[in-house]
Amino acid sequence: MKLIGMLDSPYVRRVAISLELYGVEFEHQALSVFSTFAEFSRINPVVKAPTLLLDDGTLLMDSNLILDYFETLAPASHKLFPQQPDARAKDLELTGLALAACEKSVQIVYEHNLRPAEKLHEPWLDRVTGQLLAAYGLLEKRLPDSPSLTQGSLTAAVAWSFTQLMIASVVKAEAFPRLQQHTALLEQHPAFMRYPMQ
């Protein structure tokens, strides 16, 4: 089984981390789909990062439908979502405003680095960055006191870093304490550490 993608990509990066912690395991292949277009097309004609290529030849992509795919064949002691209703409604919150940030952080990355800078277009990059400023307050609030392995706690610390590694001009740490200590604590992890930000 092999990860497709560069670990510079929140979307890749929370596939990893989280197949670690499902105690799956899978070759990492750090394939750029920029740098190394026409090497990643011949294994995924798509090249959408993450993809990942199963045993038997499937190819899933997204790393929503990656990670759905591994919680369902996660004992009961390794899944990642909480199995109570409300306790899951908060995680899927959680997760689906760090995806947000994420979203949005890259889009500012993409308009900044893929954009002639005389094509930019200040209104919606305004708009973008109001969005993503949305999702982390949001966040700000909602996360709990205590971090758990989660997977909305842990989209969470890895949509932080990753804006704060691309963009940390436009989203202030300092704005944003919880969230700090929140992706700072779990940084420490054995299972993001093995997979840093790159």
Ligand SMILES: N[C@@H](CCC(=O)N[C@@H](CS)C(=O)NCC(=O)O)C(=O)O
The other form holds:
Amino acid sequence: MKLIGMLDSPYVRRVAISLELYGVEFEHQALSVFSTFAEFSRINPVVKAPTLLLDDGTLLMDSNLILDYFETLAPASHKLFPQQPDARAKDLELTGLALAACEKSVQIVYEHNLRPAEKLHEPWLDRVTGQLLAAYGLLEKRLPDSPSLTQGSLTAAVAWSFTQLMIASVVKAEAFPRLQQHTALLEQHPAFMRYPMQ
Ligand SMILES: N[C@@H](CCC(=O)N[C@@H](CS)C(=O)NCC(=O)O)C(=O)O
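Can you now output the form predicted together with the named molecule? The one shown was the form predicted alone.
Up next: the whole complex, starting with the chain shown before.
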């Protein structure tokens, strides 16, 4: 099976790290949805990263759907979402906040990198920035004191590393010390080090 997409996408990276933690073997093909659009489109005409191509030709896209499949396959010892309902709800909360932070960060990056400067729409950027800061504000509060390696905690770290790489001037690291510390710790984990953002 093949995972297609660049690791500087937080969605691709969370899938790569999760597959590693599940113990699933896969080939990573680092294609960009921008610079290698044509090659990407020959595998997935929709050109969405991550794309996961199963050995039988099934094409999965959207990190949550890809991870849903592997979470179902994983034995209890390797599942990344807690099984106990209250703990699961807390972890889904972290995951949702981290994914919102990814989405808002990506929107800001696209607004700056894809749109001509004269067409930047400041009210939209302000709105998205407010949503991004709200997502990280809640994550900073909701991260448990000693988080275990779950889907929520790993997605929070992947999101934070992405935001800090791409738009550190928008989200000041010093205002989020718990996210900083949490991410620094997880970035030392072998699964994170095997799939670095750059
Ligand atoms: N909700 C999706 C978001 C994926 C996403 O937006 N990926 C970006 C790369 S970071 C992409 O494919 N951009 C190209 C496009 O949307 O045309 C997921 O979780 O996989």
